[in-house]
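Presented below, as structure tokens, is a lone chain in the form predicted on its own.
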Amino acid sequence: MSRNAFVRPACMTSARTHYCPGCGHGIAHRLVAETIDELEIRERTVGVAAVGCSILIYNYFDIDMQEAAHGRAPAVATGIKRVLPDRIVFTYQGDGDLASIGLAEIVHAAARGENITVVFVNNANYGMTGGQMAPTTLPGQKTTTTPRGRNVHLAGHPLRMAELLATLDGPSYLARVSLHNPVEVARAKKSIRKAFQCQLLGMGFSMVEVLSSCPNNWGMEPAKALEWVEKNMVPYYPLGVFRDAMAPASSREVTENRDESSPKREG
């Protein structure tokens, strides 16, 4: 008897992705595909596209989808939940989109609690634009704009979004997760599924960060490219759940998903 292991989310559609080969793209879309389905909200849930790379989502998504203007999908979801509070909305963003320009726009989303989830894909560069430096670029690193590694003197220092948030008291869930290996993906989509039922029982804003490898812009092959985030994005950004409201309030402070070797989350 043959058996299916492995087929496509059915909120998703069959039209082939635009991204380049070693993307982390193409994973975090299956697994917030799969969230979906296994928690049956596809007829109610209503996604937010940004602009980046996954500006096209809405192809690979066989669910409401809305377009927003750079960095202002957490304000487009927020009047989406509110005036449809019984939908389940989520934005999809990169760390362009999400930390640079828009960057107020996420911060005031989670500071008033809005009831919304956010998956925020990190792979350190502008991706769609050519590779410039962004504001999860790490110290020292390589990109269009840093030709010679960047600069914290001139540019800052990177932008560590999970732990920024966590400082606010309006989000409900936060967590850093990763792709760089099939362990840490399964950890990722159980921080992802939780994100969205923190929203299914109104508890306020939920978002995942998502560690990613950009291969093409780094100049890496794929392979190469996920030993890279394991080496150097994940001691900087350390994985981890940051903030948790569905858990017991003795282990609220922030958790590892991990073992006790791995990074620890800087003070």
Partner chain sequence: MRQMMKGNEAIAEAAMRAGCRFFFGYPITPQTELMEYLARRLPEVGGTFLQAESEVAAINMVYGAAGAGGRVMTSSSGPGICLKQEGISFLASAELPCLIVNVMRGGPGLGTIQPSQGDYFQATRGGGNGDYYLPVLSPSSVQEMADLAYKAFELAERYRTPVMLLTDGVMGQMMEPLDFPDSPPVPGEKSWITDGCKNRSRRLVKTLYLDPADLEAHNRHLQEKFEQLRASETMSETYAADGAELLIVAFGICARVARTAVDNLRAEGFPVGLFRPISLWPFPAASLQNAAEGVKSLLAVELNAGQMVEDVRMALPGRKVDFYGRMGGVVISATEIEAEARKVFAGGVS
Second form
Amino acid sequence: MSRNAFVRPACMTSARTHYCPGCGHGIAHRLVAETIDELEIRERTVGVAAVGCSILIYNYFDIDMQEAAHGRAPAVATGIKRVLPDRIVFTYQGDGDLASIGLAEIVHAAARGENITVVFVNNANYGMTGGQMAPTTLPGQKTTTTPRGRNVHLAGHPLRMAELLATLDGPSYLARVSLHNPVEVARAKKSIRKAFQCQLLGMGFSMVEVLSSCPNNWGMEPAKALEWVEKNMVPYYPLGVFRDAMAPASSREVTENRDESSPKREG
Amino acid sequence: MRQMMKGNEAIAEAAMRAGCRFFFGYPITPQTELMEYLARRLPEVGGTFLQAESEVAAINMVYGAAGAGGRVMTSSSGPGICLKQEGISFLASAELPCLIVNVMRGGPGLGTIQPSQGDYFQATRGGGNGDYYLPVLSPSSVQEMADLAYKAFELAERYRTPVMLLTDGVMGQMMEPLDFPDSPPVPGEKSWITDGCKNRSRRLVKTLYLDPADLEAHNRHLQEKFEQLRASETMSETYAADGAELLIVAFGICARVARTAVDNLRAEGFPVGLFRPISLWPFPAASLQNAAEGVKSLLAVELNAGQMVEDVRMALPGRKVDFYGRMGGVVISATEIEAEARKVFAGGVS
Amino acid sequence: MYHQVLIAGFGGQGVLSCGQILALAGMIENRNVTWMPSYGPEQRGGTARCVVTLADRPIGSPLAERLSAALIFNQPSLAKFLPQLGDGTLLILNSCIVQATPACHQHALYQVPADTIARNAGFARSGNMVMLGAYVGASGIVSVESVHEAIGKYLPPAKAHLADANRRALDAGLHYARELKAA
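Starting from the form predicted on its own, produce the coordinates for the form predicted together with the partner chain.
Below is the entire complex, every chain and molecule, led by the chain shown above.
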């Protein structure tokens, strides 16, 4: 392979990321950046950073950005988009931010069909604060605030955000992807690109939920953590497309069929 | 053209005429007419009215919109303003201009929907986390509701700060004739907005400064701005203060009632005057010191347990300042103020 | 001149609009005016009231401080507010609904069968304008021409056709009060 196949996307800065070894944010950032480059929207994109490990995303993207309070990125993005309807506005949020403290904001932005794109990174714990239970922490999963494993009778059950938002009429595109191997990364890229395209076409709210690993807080080697995503997260959080307003009506049923996204698909 | 309007509607109409094109809010009594008015009117001028899912979402929409360069406002009442404090602190730190209206009601908690001035501390001490203030303007007529809405946008954009209009249920509901100011405030320089980095380097709207030295420098910058506001942007008014032996200090609706009390007391021969802070933050301490010179007694009157009176006392160290207040949605009558004033003249108040 | 009038009755009797039209008439005459409604749970409890202040000098308190007149549209309002009136207050009762009590006679009392007069004037729902007309006739606080103009200003375009009926009711109330005054 030529080295040219792996150059830094034009809309990323040369700053080294602060992310831990094996963290999925670097890959997810790159997929968003490649999308912005390919769609040639760098100069009319405004990103919204959310509280969590990825809050410093604006150090790595050479675009205009706003930093939101914890959970409020969809509200901030709404404000931006209403003032500048012809700009491309996206949020980049983690699971604590989006699915816990910011649940009202994400649900209502989706319900309004707010014409923004949300990149939602689900790594099953609060990374920045050191590995506490997230709304997406799996049953039985150990975190610093569920030291005996998440007991669903005490701490409740995880939220499946893509499915939850798929009950609403507002969204134009909802998908769940994973970063646990190169094939899935390539699929993730396609989904993220599609989500941005929906916004460009004015179709309304789009979100891609990205299953990612947090080896440091999970206490695993990076490779082991990817395996854990595949073996534990993917069965609980099935991959697939839950809404695709761009798809022809005939194929929509198929793409929205969750079975299609069963982990077996890998083989 | 002179017209009659409710105070809440006057703020809404004035904000629109001042070029405000974006409103994000959540219903709460007694400010609801304000948002209903804008729901009707903003679309007529190509503006955006959005009823948010919560007070918290509303103020964060204001943040996004202000950062994108929109002239934007929100309005609420005490319990809602509490929820907005998260966003207000962020707006202050990110230096985003906007108008926040608090039509006060009685508290604490849900309290009552009747008028109160119990949010004075919350408004004038920042209200959210961290070291910050925001200009707080307090109208006492429907005309001033409109005038100060203009002024608020002017201050907001000149100083890059959220500005609060602090009023109450009586002011919001009453109707008076008013004229609207002629032309909207000139937009401030906006070389900091995030609207896409076309032909320029990227911009950030943010409040996180992980390096303590950076955060301290940012705070020093904010404090310099607050100092400048303190030096240049106080507003106040005196009434019948010449030769006054007793100076009543009151803002908003209380100042209106006190004015009637002053008229009645003067008619009885009592030398009473009124000092009315219009900017509650920055508090017009120097003007008050001037007005209080030669005055024998001072009486602060508020619809709370004694909040502004602390600023009065700080402005006048060593001076005795009496206080009279009512709480819980009870509005003080002129008769009550007159009775308090007579006590002061009789030397009866300790 | 510093004049405060209380207008009180049931919701739906046109109490608030009666006050707003009076305030508009004051504005037309370049007076200082305030219109202050009661608001809150009372709005939903069926009672409605407002206080209108008209003055030559800037108005201080917009609240009921020293009432010079009261327009009472229902019995509960009479019971509630009569004790608050100073002696000699101009007191106008809608006598179709409100029965005067002995204490009413300490005041300059006008008993106006407003609803009947309104019906006879051809517009049954204009009892509030009859009351306002009676008040203007009894007090002379504003000119009838200003109130006519105020009615036009008050009504939205969709209701502009009701202006003349309301003006006729106002005039009928005015004449009724003048006759009482003369008697």
